[in-house]
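The form predicted alone is given below as one chain in structure tokens.
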Amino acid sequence: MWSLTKFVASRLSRSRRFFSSVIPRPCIIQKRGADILHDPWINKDTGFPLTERNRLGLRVLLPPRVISFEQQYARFMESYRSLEKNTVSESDTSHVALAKWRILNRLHDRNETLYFRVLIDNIKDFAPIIYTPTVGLVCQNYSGLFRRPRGMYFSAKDKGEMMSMIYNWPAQMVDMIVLTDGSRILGLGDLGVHGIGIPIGKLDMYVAAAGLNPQRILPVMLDVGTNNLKLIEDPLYLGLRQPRLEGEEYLSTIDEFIEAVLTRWPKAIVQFEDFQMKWAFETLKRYRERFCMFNDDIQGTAGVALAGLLGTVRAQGRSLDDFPNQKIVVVGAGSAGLGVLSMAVQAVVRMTGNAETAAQKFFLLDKDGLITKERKNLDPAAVPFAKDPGLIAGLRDGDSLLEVVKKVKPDVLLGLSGVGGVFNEEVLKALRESGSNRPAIFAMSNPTMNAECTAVEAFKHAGENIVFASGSPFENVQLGNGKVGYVNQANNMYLFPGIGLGALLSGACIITDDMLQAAAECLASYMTDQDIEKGILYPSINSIRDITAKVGASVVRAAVAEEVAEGYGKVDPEELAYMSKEETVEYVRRNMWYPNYSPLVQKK
């Protein structure tokens, strides 16, 4: 215990030096006594000093000894490391992951300040637990794991009442809302009300990475029913037991919720998350010009993928100007795959100025194979990417992935299919023979079981000289002779916190394509040439706050340039416009919340 305490104290000391300018402001509260202990936003557990215990009616409600923040931190980490040690030999990895999630969730439910400090200081270890990939397991088992509500649950039964219901949320101000209807949770499909785990996990990352104040975030589940019969028949299921709303009935429900939110919090940013493809594109088109919103599956995934694709060009020893010449095969024509294609094509247009030929080097496949202009009943969103069959000799509609790789000889194989193992041995070996200087494989589907291939499979069958990225975390691969096959986690966590924070701090009225492009290009430029040469496309998650500050600043500058910035707090658009690049980054850093116990002052 002593050594762990010493280690934790050194970590806290370093973080205090970094955040030495942050002095916790008093928190005005209306609660007293046991009500304070039951509120995780303000609870300090045994950390309440005697002065606060006296004036807030906490004497005798707590053990007499005051435990310092450092001691509380060390005690939790001791418990967590003990759990790790006791489960190291267990073969059921899902059981171990859920056990780790439970211990973190109990802290989250009790003391948010301590929870977020633990999360920030140990982000590399804890992000896979509170976010990808464990959050998928949590959603699948949500009814059994449910202990206390977090966020708001609107349902189809609440139509006509949402405008008044929105005022049931206790926080006076909300900066960020993450909204899902549970219709396409990761690659797991329709999980109905269980999907609330995704907004909760995303907002935890917003706090940890972007420094949003946890008292000003709101996870929302919009339960419009489920078409998952297993859930409807499950006696523990907590959602509506009815088929999903469709058509205008569905859209009018979303409209009512949005109107209610913007009436109470007109400056709140809304992130749409894990909507099935038809509604993901429809809602993005419906709302993006009306208020500050974005769809992370379409736009966040696209930005992270574009950053990786730009990094791949550098890793292949080519200049960024050569990006339009890369041949890229995209497997998966859902919201994520089409979002990646759209942003990548926009990047090509910006580089070449030629919109007519911008999509020429991209090849899109769905479950029926290669999509060409011969395809009938094609989804309108996929039409711009349908190929002319005569473009490459022998290329035909419906060609399998293996046939496309052999004929196209791509530089990049990018998977957002949600189909585990679709990049099989034959496909990977064909990519190896493509003739590319350094082929890249992006197996981006989540959770881990849905990854198109593993890192080990990629380096084994496609060759040691590849660049590899995945959506879920994999360990680096030891290749022999002291060489390492580096694994990049092409995860949205590198971008969505910066997009949301930049939009917030600029006071953007909408989130534009140029703001998203700026975020992706900032992430792409973050890596040094030395890292890129090794095949490292994305930075360590340990740097996530620094990454987010720079991405957020790039979004602020883009919002100002496009004249959609309306200012934030006492900072007006004109002041933002006169900030240098470095001053904008510092402005973003200053507005990032960091967890410290604040003095509590009771308002009578």
Ligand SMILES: O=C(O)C[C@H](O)C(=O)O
Given for the second form:
Amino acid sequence: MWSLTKFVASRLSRSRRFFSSVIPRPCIIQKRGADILHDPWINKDTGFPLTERNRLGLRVLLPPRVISFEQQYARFMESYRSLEKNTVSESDTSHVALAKWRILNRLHDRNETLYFRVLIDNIKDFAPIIYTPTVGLVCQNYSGLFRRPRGMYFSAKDKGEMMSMIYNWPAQMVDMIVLTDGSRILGLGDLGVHGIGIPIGKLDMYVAAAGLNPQRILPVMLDVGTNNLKLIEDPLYLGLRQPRLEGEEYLSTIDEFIEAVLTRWPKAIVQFEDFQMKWAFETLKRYRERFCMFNDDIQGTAGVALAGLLGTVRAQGRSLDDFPNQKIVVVGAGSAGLGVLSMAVQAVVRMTGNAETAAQKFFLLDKDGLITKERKNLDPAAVPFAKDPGLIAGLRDGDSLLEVVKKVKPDVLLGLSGVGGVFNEEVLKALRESGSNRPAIFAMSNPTMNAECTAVEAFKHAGENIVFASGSPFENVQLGNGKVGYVNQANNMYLFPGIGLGALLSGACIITDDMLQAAAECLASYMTDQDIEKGILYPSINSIRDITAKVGASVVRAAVAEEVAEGYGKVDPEELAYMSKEETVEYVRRNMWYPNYSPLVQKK
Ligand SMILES: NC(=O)c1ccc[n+]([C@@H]2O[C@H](COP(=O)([O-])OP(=O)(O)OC[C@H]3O[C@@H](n4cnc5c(N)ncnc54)[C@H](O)[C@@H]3O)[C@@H](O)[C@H]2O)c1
Ligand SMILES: O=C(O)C[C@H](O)C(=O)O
Ligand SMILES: [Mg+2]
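Alternative state: the form predicted in complex with this ligand, after the form predicted alone:
Up next: the whole complex, starting with the chain shown before.
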């Protein structure tokens, strides 16, 4: 029960938090001298003030001038911009992107405070470098780019010892883990241990967008082998040179890792990322009721897509109640495509109350074409979306995308196939003829080369009136006469940071469908009618902290409503339940880490 004493105590603890956020909190460290300079979590380079140099044994280990944080920031940006200027004419864009990644990565390795400040302040420019699409290139070239390890690399060879190995991680506390087995990295396939770039990039986004403390995040690679023969034969490949574990052997390895993690950090949240479909679904089913985890490719993607699909209905000038009437063709029946359709069906059921007909307007294709009830060996997860061939005249199992677009005349074409260019000229022209007053194209596969079509192709062939979104960033398209074709980035980066942060700050024991739904609805409602009319479905990434604060708060509130919130730190579930919507957003904001140099105090 909520009591007056608790109420007063919570108000007091709030005011204590307020004061402590004004005066920078000291960071208690055990290191001294050169060890500090070599620790990117606490290093300030030439920014150490003289008093700290004296106290921490740093005098004469640095040149005598103290350079302020602002000066360090300006110097970094200047060298970054000059690299940009000097390479702008180079035709090899991947060479330039990797050069930019290298310069950012060097800073990341040396001074995390400065790194995260430049990342947060320049997120629109830097997200495509440290995250999608350049991160894909980094994974593909990882053995050549590797300089220093980041995160943990558990392998099948550590089986039986993971419980002790987990204590090799130097930080006492971990809030958020992003875990991959490298088996489906973006649309690039099995990249084995080189897929570690993905958890690193996702966690960079967690710090930038959600304000997680970089000392409390952990990227993890679970190396269970690779089925990529080129990698196995590559003498410079950094992972186990053996085929992937399968079946029980695979599952017991993941089980052991999870047990080790939860033994050391029982409240850590685990985000599963870029697992091949069979393990993505299997692990989600296995763990989601047991601890606080989610699969970003299935669940984060679904929320972002649903927000975009609801935005599309608004952009078409229709009422949201019309969503169940949207004809949506999803190309790709993998973890992402099925995740999107499942969430879309849940939304229809909530609107209509009718589960039986909820999937009627949704059509699903895989590499063998349209999926109908006649399909042999259909994956059980795809069964609810298999169509009755008689539903529309002439519809047959295995129909090509072009045939489906011509017969179905969809309002939305959504690609999560991982195959670049499948929305070809003919398909886009057929969509133009669909009769929809404003057709939408979501070319969501990553990285850029794997997008189902480019923004230019979409506006050129499907018409200037379309709504367009892609998983990787494209520039807006100039349509002539001052008209602009707006490009949206339909990427799960708009949701996973808020889902993770909301789960953390509510102390959720599990992540429920309602929490995910709340996140998607929050994102969907973020946009004004004016933006939506122009075809802008998602906010600018420049507002990612604000978006994440609101998404995080909606997740906290849903966790409380569902009674899965166990509280965070000194904030108990009753206090969370007492907060208004605005107070919850404020609570989330207050708990976001922001990069500033803290005074360092050595613990004797
Ligand atoms: N934008 C985002 O936020 C986001 C999120 C998750 C995944 N993705 C991207 O989606 C893609 C797929 O991811 P996934 O996890 O679902 O992969 P997956 O391997 O589980 O599924 C791929 C699916 O595409 C189908 N497919 C392959 N070729 C096809 C073709 N020519 N026509 C129609 N279907 C075809 C396959 O049969 C399979 O069903 C990847 O490129 C990934 O980067 C994007
Ligand atoms: O990593 C991304 O950019 C989105 C998504 O998780 C993917 O796998 O493509
Ligand atoms: Mg992913």
